[in-house]
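For reference, the chain that follows is the form predicted alone, supplied as structure tokens.
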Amino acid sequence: MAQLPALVLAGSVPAAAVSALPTALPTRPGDGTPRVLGRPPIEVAALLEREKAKGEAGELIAIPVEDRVLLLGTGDGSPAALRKAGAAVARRAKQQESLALDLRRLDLTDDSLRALAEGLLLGSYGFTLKPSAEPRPLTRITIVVAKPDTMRPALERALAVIRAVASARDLVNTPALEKNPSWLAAQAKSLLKGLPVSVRDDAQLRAEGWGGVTAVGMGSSRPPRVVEATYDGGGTQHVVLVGKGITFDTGGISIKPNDGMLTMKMDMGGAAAVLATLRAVADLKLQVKVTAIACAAENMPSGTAQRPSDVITQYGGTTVEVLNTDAEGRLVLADGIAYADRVLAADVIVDVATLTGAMPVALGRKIAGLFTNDDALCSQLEKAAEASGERVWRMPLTPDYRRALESETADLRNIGDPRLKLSGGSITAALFLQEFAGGRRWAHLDIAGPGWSGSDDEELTKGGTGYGVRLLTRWLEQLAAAPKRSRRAS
């Protein structure tokens, strides 16, 4: 699994870092950068002019003195700019043993320090199963600030979230040969050590009526699991997070082409996000009660797999006509959402899923689709998204699209009727999920785009991104101090 560099605060550049490569200094043209640096002395202003430096976030200029000092562009100094700058300098220094950032000239806030730490450490993340792979040389990063003791609590909180994101990335990046539902359940127990964790096996799921999870998983020789874990911080809110945990998605009988399966080990990214978020919330000791439900199954074609036109009964009794077995994520989520409503009586339900191929077509690879039945909840999540750097865009729950889910043989169908030519596959998927929320405050995050990165990009590294952990943790931090609201949507 991944190992991140140690990140520490100091009041001065340590001697060990001075002799290491490199030391980074923040700069923006005209911001008072020291005029002369290094031996022999280098006039910084002339260097910046010669390099046509703009001081944009992540811009790196090497001082030509044994290449020991870097001028690091910090843009407007906002958390977003510092997150980008941190990732850029960490990648530049990844072949060195240590890195020091002298930021005494920057007016760092708790939020900007948190963002910088995310860029430095998440940009340093790597995952490999090569037996001969050598560990990354960069093992220690020192941030030099004017008052390290004052900022240390903020850094510790940031590190709790960063470790959780790295855990989620590890879960997503693990190959599906190893990552079956029972493996994911075991990993959840390990990740959430110290918290009450229960695992429902296939027999229990059938006995309790988790019809969506069992239907999706019955084509695989590796049966499904549902993980339930709770952190109770004694607050007034009970939040239930439901994650899609399809450990590999072939599409089932409605099988995908080969190219469509190449990244399908990431189809449990929603489950990874909710489990890792619970770990972060517990480590932060937030005054809120949070339950994470990970609905795990492997969607495989076989003689025992569900077929197009089958009718299944979801948790709580709603019947669903399955017209496409590759629209399986909504089936497992529906069980979890119905359980959160009927049994847990949640104040708020948020589900997270790599749900529809239509979502990255609409919003690209960096923005998640946000669907919700509550304007206040939408505002909270949008605020948390802005602060965390995990962007969302609200999508409509168009009421008249609901008729596309009507079935002649069941309460619902699992895909929109193509004869109606309404399209909007992500919208009809969200409308399907809304049916199971029981009118409670509910939001759905479709992370099919940002759940996976095809390349290293700012604080993202190629592979699973752990998307959702930073956003949800920020939201829960905000919610911990908020007054109790109605359990029903406004």
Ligand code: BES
The other form holds:
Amino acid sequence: MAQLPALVLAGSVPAAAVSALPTALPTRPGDGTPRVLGRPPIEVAALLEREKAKGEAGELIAIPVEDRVLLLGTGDGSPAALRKAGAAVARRAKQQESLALDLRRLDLTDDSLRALAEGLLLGSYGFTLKPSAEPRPLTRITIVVAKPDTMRPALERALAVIRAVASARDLVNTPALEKNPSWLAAQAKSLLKGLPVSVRDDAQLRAEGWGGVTAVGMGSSRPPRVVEATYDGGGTQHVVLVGKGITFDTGGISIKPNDGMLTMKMDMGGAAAVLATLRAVADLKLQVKVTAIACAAENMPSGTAQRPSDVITQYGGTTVEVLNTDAEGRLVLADGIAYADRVLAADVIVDVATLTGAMPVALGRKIAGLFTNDDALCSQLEKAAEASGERVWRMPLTPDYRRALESETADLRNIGDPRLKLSGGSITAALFLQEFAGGRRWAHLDIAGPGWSGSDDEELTKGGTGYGVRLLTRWLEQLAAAPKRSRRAS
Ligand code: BES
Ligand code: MN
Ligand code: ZN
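Got the form predicted alone; any chance of the form predicted in complex with the ligand too?
Complete assembly follows, chain above in first position.
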């Protein structure tokens, strides 16, 4: 479904591709840029001065008369600047068939090439269900570099990640009429072809005690599923990624107002991210063992739905008083996290979820909340966030808020007790999840903000963003590359 242009490297500007030739413009105008360009020739320095060019990342200046040549600002030349520049030029060229970027004057590293490719391709991503939609004009982008052969492996790695992001966006953008839990499981199987993928159906889930997934899913005529898939590239650690896969969140009996559910097909963005990350990790052949668990259910109000005040039993035996059926994400995740702890004996658990409406209130739409019980894991994820462009901000697991989750009838309640007036809905949700990690190294990414974009914005396109794929893949790449921990005391 995703429509992405092809991206190739070349050593010289291909004659056929010269429908536009954006030329990288270094920070200081005139520096490194040819003196004259276009037909008739234009004095570049004078043009830049006239246009008050600053060379900021993504700045575009067309050569007058022959507007087939664009000058592209590349800012400080950092990966972040090139990601932004790539998205800007791809958007400008989207009505053309092909685009070439002559970057021979830039010193591209593997990381800056990757970021540039992300900007170019993810910024060109399109999704439509209109049968009449024309194919997108921009089908081929050529990057001209001095030594294309030496950069090709890095481009291949970048493309593996970009394709994974695009498939996560496709999963999120598919409307929930089509996207039910069994559809998501079937998509997981085709996305993860070549890897062992198992799918638990509702009968198995009930029999094995996945009480959270069962309770959330039982209001829908389209029963829940749990997908489990593993890639084993060796290494010493078993990483388990758990994704929230609510294919549509109406709130259940605690129903949301219409406006609150308009974007709720996105509520499986965590599941999409962990499945697509597994695809990327396998394509990159990373030396690490990763299991992805997608807990999929549709949260619907009906005669068979769970009721506020029901008490359910999560995987592993913890009982939960369900006081609000709209706090359903933590119920499905708790089963997956408990399974990762008790059965998979994970070395590290990372869950990804569009969990709380309070998260984008706190951090806005571009930054995920990161909650973790491990400072080293926190630094690793922060480092991966910086490199990948998918930002995180650490949030506290405030121990004294834990009492808001105490229940008189069960081990836990699923929403913070409003009588205590503690607020902090994202924190109490994270504290709820922590109960199921069994003290293992664990991180929780609340992606309710960055999982969805309201508009085209740099490398993001309106709709599902695929947030988490770039971040987690980068983290796992760094983990796989890290020298094995020395056993000697330091
Ligand atoms: N899926 C929502 C959270 C959400 C809201 C994600 C907006 C993306 C954008 C989640 O299941 C939910 O409904 N959370 C409730 C929890 C509350 C009932 C304690 C919320 O945040 O309002
Ligand atoms: Mn909800
Ligand atoms: Zn939800």
